[in-house]
Amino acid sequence: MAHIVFEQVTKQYDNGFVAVKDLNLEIGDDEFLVLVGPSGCGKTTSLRMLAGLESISRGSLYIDGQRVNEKSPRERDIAMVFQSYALYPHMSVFENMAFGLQLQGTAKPEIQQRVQAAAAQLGIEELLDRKPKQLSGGQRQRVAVGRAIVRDPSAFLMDEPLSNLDAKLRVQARAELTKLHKKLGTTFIYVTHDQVEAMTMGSRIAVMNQGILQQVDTPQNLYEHPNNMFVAGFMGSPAMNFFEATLTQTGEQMVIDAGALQLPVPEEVRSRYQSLLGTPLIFGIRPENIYNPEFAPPGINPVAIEATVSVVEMMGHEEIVYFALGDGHEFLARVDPRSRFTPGESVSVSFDMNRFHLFDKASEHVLVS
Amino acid sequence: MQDASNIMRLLGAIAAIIVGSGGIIALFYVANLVVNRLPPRPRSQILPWVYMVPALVMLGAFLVLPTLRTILLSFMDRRSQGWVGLDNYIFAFTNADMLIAFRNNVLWLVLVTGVSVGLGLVIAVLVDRVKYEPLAKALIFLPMAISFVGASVIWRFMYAYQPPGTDQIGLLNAIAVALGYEPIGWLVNKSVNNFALIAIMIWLQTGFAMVLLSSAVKGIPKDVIEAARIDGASEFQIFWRITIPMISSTIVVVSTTIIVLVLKVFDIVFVMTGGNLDTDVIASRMIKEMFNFRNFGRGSAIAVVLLLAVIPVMVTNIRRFQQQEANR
Ligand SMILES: Nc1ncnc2c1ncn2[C@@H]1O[C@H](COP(=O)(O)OP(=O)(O)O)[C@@H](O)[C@H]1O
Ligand SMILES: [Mg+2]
């Protein structure tokens, strides 16, 4: 168990580049917390930092309460999982799952003790005796992440370890990883690129973009309240829709006014939005938030709007829906199997505006959600 | 006269490259075409052979044949004229000058196999992380590209030796005599000359080694190493336990070729003592027995005796280089 601390942590390589700025963050005891971003975003970056592994520009780092930014790997007490899975290749996975005890000086039945004890807790005993390159990826993967437990460090990290897998084998993967996670109650800090992965495996997710971390938050509210456009665009598959838009008054009635998109704004909410007559927005809708009529759930409130077919992705158990605009403009929902649309049909279809998202057009950060 | 004769020489050494490498493309080509007319079956078992052939008749024409007849002069007389059984094997086997060869062949081993690869491998570590690696490691290879007389003509002015009391023009003398020692006769004391020479082949030989290990070092994927580091190794476990045994084929490559080259050095002990006051090897005894003393039997009983001594080191190279293949 660990809890640490990133304070106003920054990280410019050799080069001057800078990978990482300013990152503020605190992470629990037992907490499962996901960091999550696009490659090249300075994910690795800031794990190598809390492992020991890059040196920290400025800024602070702590791990329970104790200033570590000097402090070599071997004294930090952590594991890490890398994406190669980084196994020794001379050793046999027994060796491979010793050494760290080994070079702690823990006595052989124990280490004999933990290993067998690992090794069954993953389901890879009959595979102590082997060398990694007799390995499957995905033998290979848990091996990495029985070096990891075995030593019972205080946080685990994790460098996207399952993206070598094929699609069946993460999914399984991710499971067993959240269960690791319950039954072992240490802290695990998961760095991946795949916003599925974030959403099904944090109980916290950061999201990170250009070095600077843009939002923490728990899955859900992440994704009903994104900070800003980057946020709101990077969580969710299809992404969310954005447009560009104004706000205007007529009379009694307020509307939304993007272009072919004229949309109404709910009259409950209206007074909230005073103040944003006249200011260039971006309006957001998520394509699950747009619905065909005819299968429209209760509950909703239903804004009708012209759009032409252009393309279908029948899934199965959805429809992914690509949708011309008047003017050009295109939008994506995600609509109920049995809509059964053709490319080049005009449809009406509903927008729900008790869920919509407005952001400033300058600053791309949220205004309402 | 002079100069004509030269470039008549020089026209026949281009016309033998020519007609050589010619004739050689000129045979590949038409048995190529014959075997082609060959139906199938008989074709692709025909045809490495036909690529084969002419490399293992010149084998066989310049190396096993000599071999087999060195391993019968072997048993013949100085003239080669009568046989004389073991005596010449008894001679290179109990000859007091043959026994410090003996012994002075093992000195070179261990010590130019053990402190090159030594060596090596700590400057193939250390290089890894210097700012000025390519230069750092072009300083320490170039003696490779001098050859073994080339070095023992440097190395004489290193060791050169004047009386005490003239100025020394050797550098280690100098250096000797400028701390206040008397100056040392570094290839006439018998107590240190051999270490002299052999010097000079770890000289030559470190850099080999460690442009080698350093690339094996350098194949070694960061990860490993720093996922040693998190689970607890400090630089010298990583050293002992990651590294060594990661590149451990490559250091018995590099080990068994030094080997081979020291057993068979005679060059630096010739030119520099000429194997005077106990520093002959077995080759430079081999070469004397030979062509100094004229005797073709005890030469060539050397000879197989080196051969032997080879033979174990090749068939470790080999089958290493099997192992590495298969683990691919
Ligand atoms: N050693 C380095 N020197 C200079 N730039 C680097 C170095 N390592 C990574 N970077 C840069 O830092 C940025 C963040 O890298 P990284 O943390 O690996 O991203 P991520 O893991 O999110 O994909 C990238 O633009 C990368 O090119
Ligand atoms: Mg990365």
Given for the second form:
Amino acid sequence: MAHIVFEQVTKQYDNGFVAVKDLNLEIGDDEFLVLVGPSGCGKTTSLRMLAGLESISRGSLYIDGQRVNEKSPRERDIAMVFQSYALYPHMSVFENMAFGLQLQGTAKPEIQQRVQAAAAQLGIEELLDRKPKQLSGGQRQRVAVGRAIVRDPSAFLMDEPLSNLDAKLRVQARAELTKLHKKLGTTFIYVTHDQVEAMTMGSRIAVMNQGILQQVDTPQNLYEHPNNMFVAGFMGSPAMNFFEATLTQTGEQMVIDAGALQLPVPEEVRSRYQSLLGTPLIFGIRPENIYNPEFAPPGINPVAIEATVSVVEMMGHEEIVYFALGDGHEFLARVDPRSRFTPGESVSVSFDMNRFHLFDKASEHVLVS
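Return one more block: the form predicted on its own, after the form predicted together with the partner chain shown previously.
A single chain, with no partners or molecules, comes next.
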């Protein structure tokens, strides 16, 4: 297990481009931390700095309390699984898994024991004599993980290791990696651009954008209490709906005014929003908090909205529906599959006003969640 700390870590290349800026992040022993964000956000660069494959321009990186900025990858007691798996094509599975141990001068009997044990954990004992070209994508992924396991490192670093697998196999591999983490009791740092992988695998998620850490929290807290519009829009599929709005009050009635959307604020929470009256806002609501009134669950605070159905995507267990408002704005909803909405028809949908977010229009930071 490894306790890892990024302290004001920055990576700036010779051309002036800053890939990672002032990264402060603490990763605890036995944690499964996922670094997530769009392409070019700095997540892989952060992982490579931790691995020792990229130099650090400024700041300090600590592993178990020891500053490792100048230490070589071999001295850091970590193992990395790459997107490409990086298996040697001329070696058998056994030889690929054993290669790192041979470089360390490990005795042959111990190499045999470690490789056999790792292969048993991953269910690839029957593959040990095969070459990588004889393996499926899922099998290669397991071999790459097995090669890391045999080293018994204090931390596993994984850079999008499932991206080459088909959709069905990715779901299976996600579950296998999660079980493997619990079995090994070792620190995992996992990079992905897929927020579904992040939500399902991480004990905590670090969201990055343009080289800057946006928020670190548990999957549920990230989803329910995003710090800003980027996190709110990135976490969740389909993404959160956003509308420019202002908060107005007439007598006792407080309303979120978003053009064609006129949404009364529930009476019991109006006092929380009093200071925001007249402020330019962004109103956010997730697609799953918009319902077909016919199948709305109990306990919501529904406000009826008239909209025109544009596109319907039947997913089996739900419908993803694109709606258009009279002022030209569009939004998405995830509704009950029994809805059977038809493109072109005008329907009523319910916004759950117990589940919305308000963001500052200028800074895009959350005001009330």
